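Take a look at this one chain, the form predicted on its own, written out in structure tokens.
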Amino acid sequence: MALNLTEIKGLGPKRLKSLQNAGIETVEDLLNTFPYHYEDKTVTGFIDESLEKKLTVKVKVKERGKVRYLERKRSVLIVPVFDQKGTEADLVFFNQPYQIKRFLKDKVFYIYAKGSLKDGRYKFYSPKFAEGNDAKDFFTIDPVYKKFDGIPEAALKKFIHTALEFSELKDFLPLYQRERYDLMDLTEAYRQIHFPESKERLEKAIERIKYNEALRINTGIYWSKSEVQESEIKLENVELVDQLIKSLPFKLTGAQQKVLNEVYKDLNGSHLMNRMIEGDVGSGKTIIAVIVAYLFSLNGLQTAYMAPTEILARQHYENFKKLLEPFGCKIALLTGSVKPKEALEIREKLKSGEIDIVVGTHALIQESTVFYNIGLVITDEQHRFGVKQRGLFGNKGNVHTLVMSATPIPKTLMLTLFGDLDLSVINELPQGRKKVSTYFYTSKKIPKILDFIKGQVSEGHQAFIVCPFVEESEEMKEVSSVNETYEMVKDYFGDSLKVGLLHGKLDQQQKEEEIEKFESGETDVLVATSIIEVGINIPNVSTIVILSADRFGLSQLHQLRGRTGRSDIKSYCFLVSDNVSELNLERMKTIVNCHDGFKIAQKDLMMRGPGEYFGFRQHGFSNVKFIHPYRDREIFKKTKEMIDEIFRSTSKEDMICKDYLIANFNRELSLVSMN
């Protein structure tokens, strides 16, 4: 693109700085600043249809409006109107008393807004409007952009318009591919995205951008799969692993044994293993990691197990120690909170080969962490690490990779997002695990829920109470904060129960002390944030209460519920929220009635969308705006075929496209590549 941001008229130093602070450095970045929403004023309807979504309604003023003045010079203008069916409503304008002159009796207006129903009467608050005789330009599809400091939306649109007019956009996709899939030209797609002429043209433009985004992702997957290394590791003594399996206090499920066999097959192959083990809450993934790590130690090879949080790392460290130290394995814990002297000693032992298995966090991928003979890397909670972070282990040796995730993801989606990984699914729960009885209540029932907890504790059990935030927010006073809840719960129970507090703002020592107290039974009830979502395994917990449950995603609620039901104790989950909207009631009903994490994840994805669910930035797909990995599976499939064809072709136009993909998506490729 020949045009530079500094050449755009009206984009002075302050506004340029504002864009740069938001990561917009080039004209291409500006054009890729897509609207996050569109106001479609072409959709028309009647007043009683406006409760579901925003739409355009033709109304007539019933009588002259009235202005009510409030304190501090504030005012409310209320204009009664009715539509063509005779349904009445009020237009409500705040601090705009002058508008009363426009809304004269019998005048016709088009309004655009979402209605609400209050005391049996429809209300439209601060609607956009146009007089009936002057409404020809009202029926448009208007893009809405996120706000930038010091840049009005109208100015941003002007900058984008200039960028489109004077940039030299060239379509990188070969013409035969565009014709085959009936794709819009790239320049026209950008024009329609930012200045849509019609709903049909906008949909075609979005489709084209989706193809671009899917091409970026599939390019990364193709690149990483093409770089799979041959294995230099030969493993023996597999029969000795049976001694460990026989020593376990439980029998492996059929699903666990199947996954273990798939791992063995990988390890006997000619290429390095690159496998993901996907399993629902409590399905028993950790024991697979323990068994495989033990096999590597039998062959003189080290294993690194990387967890996303110190709490989770410590839990796994304790599990590995309990199961493998009796078999002579040397195990260490290396996290950011380990004292420098101790960390130095651990690193020296890793370098000399005295440690067989190290469990830790990001400290494991620091340059100062050097291994004597690393053979296996296990990363837990796949979605919480950037692929680049996980790939740094490739610089430490010829290693097999095993990825564990308790975040349930539908299989078809799994293959879409992680096409460079072979997939194993543990879809069977260990014997003795019971379903957690789940209920949804409003906050009025909190006293009864707390009384229920008291009864559970009297039977020798424990409970979690989870809040979405550490501190109360002025903007969201209805949302439960952990500090506020802790004080309330302490006051309610008095001296009858011991209550603990756990959240991310505590230092590491405080967190460990609180967890130890809870594990030992010294604390009866632990009030916490979602920090307990993964890595907390306390079989004695029979109850979890999730306050402001509407603030969590469905999969997160399922994960939190999974902190209970980890033994043969009858367990309970109480979802508490005062949000009784139709959407939230549907979400809560899903958790109450469904215990299959994969079905819940699919529902979550459909309701929330992929960005929030996966956090694409962690996968290196930072510019994904429109593609939905579940709904747009066909686009992923087609672009995979396109990539295969383009990257194998030697034709001039395919070579140009290939070079463009590699050059322009270099940042994404560096994150996706496993090297």
Given for the second form:
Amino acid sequence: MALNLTEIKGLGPKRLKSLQNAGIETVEDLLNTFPYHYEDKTVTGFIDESLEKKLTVKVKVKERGKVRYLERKRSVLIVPVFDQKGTEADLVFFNQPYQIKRFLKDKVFYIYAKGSLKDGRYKFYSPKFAEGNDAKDFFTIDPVYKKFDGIPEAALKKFIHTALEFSELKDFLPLYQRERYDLMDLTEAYRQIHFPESKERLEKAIERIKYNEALRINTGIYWSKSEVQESEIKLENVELVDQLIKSLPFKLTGAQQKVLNEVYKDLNGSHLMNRMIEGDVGSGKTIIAVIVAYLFSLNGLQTAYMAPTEILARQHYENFKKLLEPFGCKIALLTGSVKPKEALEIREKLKSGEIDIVVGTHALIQESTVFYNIGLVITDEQHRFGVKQRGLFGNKGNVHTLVMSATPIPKTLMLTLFGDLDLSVINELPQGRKKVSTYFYTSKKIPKILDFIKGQVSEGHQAFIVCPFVEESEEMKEVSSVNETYEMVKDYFGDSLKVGLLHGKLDQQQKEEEIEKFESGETDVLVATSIIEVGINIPNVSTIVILSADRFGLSQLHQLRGRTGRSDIKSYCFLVSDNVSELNLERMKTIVNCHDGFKIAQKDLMMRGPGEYFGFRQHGFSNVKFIHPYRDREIFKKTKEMIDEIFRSTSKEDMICKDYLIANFNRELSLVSMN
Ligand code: ADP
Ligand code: MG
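Can you switch from the form predicted on its own and show the form predicted in complex with adenosine-5'-diphosphate (ADP) instead?
The next block holds the full complex; its first chain is the one shown before.
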């Protein structure tokens, strides 16, 4: 890898910074910046097949288009076309009035886009297109990359091209292994991934990259096996914990008690606990954390509790305070938005041992936090963090770890992400929980749903209205943006209801104010983005409306639905989407009919890849991009054999390969845990 990023033409300091911010620091990282999907323009079909996925359709212009001018020099061009089956559609272009001259009556075009249906008519928004005669260059497979600040996609492709041409990339995998499994050479694989020549070559390239990913995963498993540490901690006073349990407003479920016993058993053992507690949303994982943290404080040991968002951290903090302060525990909140002076004070108190339990976000794990005597680290919804943080606490002392997750994780992936974790499952919901009645409607029903909310509010309950995260995209016009929805809902309710607004762009203080207003009942309805997805617990919410529900993953929908039904109030979930494609209807039906988060997650995992499922991409974790824990089981098996053979061998090429894999794995870990 002789080439340096700075040597690539056109890659100035600003763009370099932008890449570095995304974790791309070497030419190899650049090559590993894989497209997040491919636009396969070789797939052809008819207009009525275009609702589910983008495809290339041959159309004829029915008549000259029409341009509509809007305010501020904006315009819409609409061109009516039809395909060989006679189905009609409109091509819609924004702010390109001059295109009208191209689309002459009876001319043939190939267009590539996903169709949508509006009032019974097919629409193609800003399709890619080519005139019938120049179509031969049109049938390509185009990689699509995630956007980097200030770097147009064309420039990115150029950089990757240069990197491919000039880096002296050596395949780390010994030739005998490649031949045995008929794997594509690594340079060629990168070439095909970024500049695919054909579907067949691309598939072969992806297979090779899957092997690389599985090799890394198996390196992780190999590595984490030797990591179990002896425990130096002895815990007493377990019987005192019973007083806390007795003071709770509810009785622990059988499943909670069982999990607690498993934790106790770990804590009595000779090795450090490293356990994940999986439990569906609302199954009551938090109370386990509270109880265990209390046990540690009774033994003079501190607990760090990490939540994935500030909102959630604050909520857990309140919860810990409410339950444990009466028992004399000192609890602090430490997040990125705590004022520096206050944070300093908290850190001092953590150092001197005055604080027993600290609840917070990642700010917690910054190096400047020194503990007096930390014994337990708990991470909530760990998969959101993107991987291992255990190592980070390793140098803070002899610590037990507990991980909470509502998302079931296949064993193979779990091993890589968390090392050799033991697993406890809370497979029972607290008594009295009613199923959240779930319905699917198109947007025509929104007024009816809002009326329904009015009724619920008059009975003293509250509601969430969730909009998808707004992306810059072609279909932008179609997406209900959170601001517009807020205005619409406010208009509809007038003075009768109080509406709040919560999204990621607000600053932390505004966010907290909005949540507080909602929690205290000052607002009745909260219009929000999926920022509320994880963990938020406001038991008085009886209704959640999820707009453009087709834009959310299944597990995400289930998590969102789990924001309701958190007490014995009868709860409702409305999924709203105008996407009535077969695929989407099936997805919606899954949520309507199924209330078991584990089953939903399984289905989600089957329908999508683990990359999307765990949100690795946001975390820059390039490790798992293509491989699928179920579908690619064979590859996992084969790479395990490869690792066993290579790691034991003393031949030079095998040893080089082993060094490479270990170095790579360690680097990836250090990158990921910084998130
Ligand atoms: P999650 O597992 O999704 O993190 P929480 O721990 O937030 O769920 O618990 C959800 C709600 O259920 C909370 O309001 C909590 O107080 C309540 N809860 C927890 N355990 C029980 C129980 N055994 N009986 C009744 N309610 C419970
Ligand atoms: Mg939770």
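Throughout, rigid core stands for the largest set of C-alpha atoms superposing within 1.5 Å between the two forms. Nothing here was measured: the structure is a model prediction, and the numbers come from that model. Residue numbers count along the first chain shown, from 1.
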message: Taking the rigid core as the reference frame, tell me whether R314 has a CA displacement of 2 angstroms or more between these two forms.
response: no
query: Is the C-alpha displacement of L560 equal to or greater than 2 Å between these two forms once the rigid core has been superposed?
result: no
query: Is it true that R191 shifts between these two forms by 2 Å or more at the Cα, once the core is aligned?
result: yes
